[in-house]
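The chain that follows stands alone, in the form predicted on its own, written as structure tokens.
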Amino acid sequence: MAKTGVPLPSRNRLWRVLDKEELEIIDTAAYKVLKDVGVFIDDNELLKMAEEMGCSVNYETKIVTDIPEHVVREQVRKAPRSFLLAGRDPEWDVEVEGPARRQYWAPESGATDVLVWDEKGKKYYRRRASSKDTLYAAKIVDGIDDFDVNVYIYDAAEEGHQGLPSELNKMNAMLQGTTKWAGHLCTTVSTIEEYDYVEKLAAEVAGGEEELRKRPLFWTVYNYIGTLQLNRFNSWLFRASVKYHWPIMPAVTAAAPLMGPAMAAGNAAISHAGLLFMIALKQFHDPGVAAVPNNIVFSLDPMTGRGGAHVPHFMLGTCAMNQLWHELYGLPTAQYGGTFAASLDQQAFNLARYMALQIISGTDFIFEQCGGEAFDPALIPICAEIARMGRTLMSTFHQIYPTPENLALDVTKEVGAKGEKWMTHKYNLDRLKMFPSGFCLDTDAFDTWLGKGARSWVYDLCREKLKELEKHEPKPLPKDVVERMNAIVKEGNEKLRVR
């Protein structure tokens, strides 16, 4: 039996930012955006696919408009509410049984650089990340039970710099480095043929293409670039997802206030419109395959141009999107958000405050986005601590229900006003699991903490924990499978290399 996910309380106990009428207003606005504004698609094949769905297509401007509401609604209804995302080890299968039923966790970055801490010199240096770094991080995440799934931390930027197909090399590292579901297949800049090699690679792990259909090891991730613009690389990935029946997780990154409305409601309507279009187009051409909307409502800090996941616009917008898809469409949701700060302590703070809203609003897949363009591996235990906080809250949520057992009035009467026997009473001893420990927090008394050198959590304790986590080795694939995977990657590197 799979051990992934934390059960969520019933939906009426989750935090909501809008009532049903307000959700329907944003939903209606999204369909108006699809009709009057439309979507830019920089790929003639995908434009044809949109035209086949009944949209108006201008092949000169590459704008798709008049996207029919009744067709979108009909197609979105085909997206399954329940589905399987497979771990290489079935113990780590993710069995989704509908929206807001269970919550799943993973850290995420996609950093192109590794931040290396020089302990002696007390300073950072950075270097370009490679698939070896992808593999390193995947192994660490694989060994942390607070993470239900695995998502790449480092992009294979070094391979990309060499002109090699980076997504192929990255997915090879992920599939070999974890027994959990392997997360995100993203856009390539080499050629659409790279996805043929990724399919071959995953089929080797799954035991054939047919088994991969039944037990998908990853999903495909799209970010509209700008407001409602699908570039050729997003288009290639979408066409590959239809060809190979891969699940999808689309997102719209209308970067307010530079490339999107400054008010969260307007930006949510744009994001919702883009997701409706992508999921409908997927179901029209590949019906019944899992499609999980990413509830991101993106914003930037207008003073710096950096991601603004810490601002209310972002936080409120994502929670509203979560409701839209849960309550009006009955689909599970995902999100990646958190922080674009540089220092570890600021990242920990921003992650914790943003994730708190995702937890209590019932987001199904929580991906802790951190590190930006460069990632310090010490962020992995930081993310694990935040995940444990969220998992603990949801897994023990039922304790607040005022049932006779939880109220314990008979026991209170028995113990009496002084309360001296509570600690040794069977009632409490049987429920000590309601008080779980942290992942790597220091809970020593103040004087003890001072005596040990007043160590920082993010800069000292998390680095110590990281050394322990580095010892984990996931269950390896059979030798012959690894040999065939390496041969596929070698052939892909030779045939697809940009010279």
The other form holds:
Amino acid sequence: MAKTGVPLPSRNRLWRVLDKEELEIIDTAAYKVLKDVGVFIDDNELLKMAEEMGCSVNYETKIVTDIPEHVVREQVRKAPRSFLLAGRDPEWDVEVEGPARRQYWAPESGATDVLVWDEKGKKYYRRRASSKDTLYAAKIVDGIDDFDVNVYIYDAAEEGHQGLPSELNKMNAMLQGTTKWAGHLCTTVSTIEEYDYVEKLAAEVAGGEEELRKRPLFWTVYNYIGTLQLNRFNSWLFRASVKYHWPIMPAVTAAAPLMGPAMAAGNAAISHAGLLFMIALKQFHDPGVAAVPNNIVFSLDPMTGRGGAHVPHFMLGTCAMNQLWHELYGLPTAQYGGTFAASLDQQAFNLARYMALQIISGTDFIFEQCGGEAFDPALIPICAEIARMGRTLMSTFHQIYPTPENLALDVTKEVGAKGEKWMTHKYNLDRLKMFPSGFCLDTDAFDTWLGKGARSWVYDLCREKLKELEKHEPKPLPKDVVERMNAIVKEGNEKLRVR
Amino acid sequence: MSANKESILKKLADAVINFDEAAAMAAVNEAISGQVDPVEAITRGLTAGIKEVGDKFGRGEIPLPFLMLAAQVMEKAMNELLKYVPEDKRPEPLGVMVLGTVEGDIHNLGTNIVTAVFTAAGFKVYNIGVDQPVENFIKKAEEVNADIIGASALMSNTLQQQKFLGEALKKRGLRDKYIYMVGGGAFPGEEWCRECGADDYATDVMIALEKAKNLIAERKKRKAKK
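Any chance you could show the form predicted in complex with its partner chain after that form predicted on its own?
Below, the chain from earlier opens the complete complex, with every other chain and molecule after it.
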């Protein structure tokens, strides 16, 4: 039996931002957006696929409108509520059994650079990330049980810069670096044929293409570019996902207030529209394959134009959209918790406050997105600490239910007013596991902390913890499988190299 | 007349500061009918206004949308005034820039911000749009006799187009003809700038503006020495 995911309390205990009627209003608004505003798609093949679904397509402007509501509703219904995302090791399988049943955690970044801390010089420098860094981070995440799945931290940016197929190299590193479900396959600028190689690669790990279909090792991720634009790279990936029946996680980021409506409701409607369209299109052309919506009701800082100002807009919008997908469509959701700050401490702060709302609103897949372009691996223990907090909260939620057992009035009477025997009473001893230690929190008394040099949690303790985490090695793939995988990557690198 | 002129110039500046298009056009008409020199109306009226807006934005006192609106008002008013200025008497822009987002990338928020801020600062900016192949940057730069070519990329997997543009400029013997600047939300930093063969980079519009001004000034000095 898989050990992934933290069971959530029943949905009525989760934080609900809107009532049902309000959710339906946003849902209806999204269909209006699909009808009257539409989606821009920079790919003729995908435009044809939209036309086949019954949309109006203007091939000159590349805008798809009149996306029919009844068709979308009918298609989205085909997206499965229960599905499997497979780990290399079945113990790490993700067995989704409906929305808001279990919560899954992973850190996520997609950074193109590694941020390296020079301990001697006491400063940072950055260097371009390669698939070796993808592998390095994957191994660390693989060894942390607080993470259920493994999503890439580092992009194979170096390979990309050399004109090599970066996603192929990245997925090779991920599949070798973890026994957990290997996360996101993303867009490439190479060529659509790159995905043929990724399929071959993953099939080696799964034990064949049929087996890969039953036990998908990753899903494909699309990002609309503000407001509702799909560039051709997203289109290639979508077409590949249909060809190979890969699950999808579409994401929409109309970024308020500079590239989307300033109010969370309007932005949520746009985000919802984009996801409805993609999920419907996927189900129309590839019915019954898992689709997990990721509403990023995003905001940019109007003072700078950059992301990362975690205003209520973002937090409210994403939580409301969790609710909408759970309650109106019965689908699980994914969320990124973005933080674009540079310093570790500010990122930790942003992540913690944002994740708190994701936890209590029942996001199914929580991706702690951080690092921006350059990721300091000390963020991994920071993310693990936050994941532990979330896991503990949800897994011990039941302790607040006022059952006779939880109230323990008979024990209270027995122990009496002075309360001295609580510490060693069997009732409490049996429940001590509900008070777990943090992942790497500093629990020293003040004087001790001062005496040890008043160390910073993020900069000192998390970095120390990282050294320990780096020692983990995942269960390796069989040698012959690795050889075949590397051969596939080698061939892909040779045949698909651009310029 | 002088007091009236000063009053009109202040109205032009205030209209830009308050991003009030109607007030700006009314002040333009007043300037024309009051026989205020249109070049002076631009430089001492509109430009004074946009400078104040730009300074406030640089200090973090006003948000981006206000800067964009002010720049739009300025551009409209300036274009109206320029109708009354013979070609050979028009104020020289600080520099001429060709700006775009590289091939494969359809992000344009950053380039729109740069266009607004640079235009407001006195540059002539030709924004060629998104998803632009290397060739289009060079073609436009040649056409308008640009000083600067600016290439933006916001996606990590389109960054290499910035390097291709640098290589293309070098290959055609045009590298020294243009100042080449790079930037964008995913910009990896100084080392990448060097790899692209660019003169400089920025991920913040105000820093980009300062760098552009300095690069242009240095170029003028070098030309003057020759």
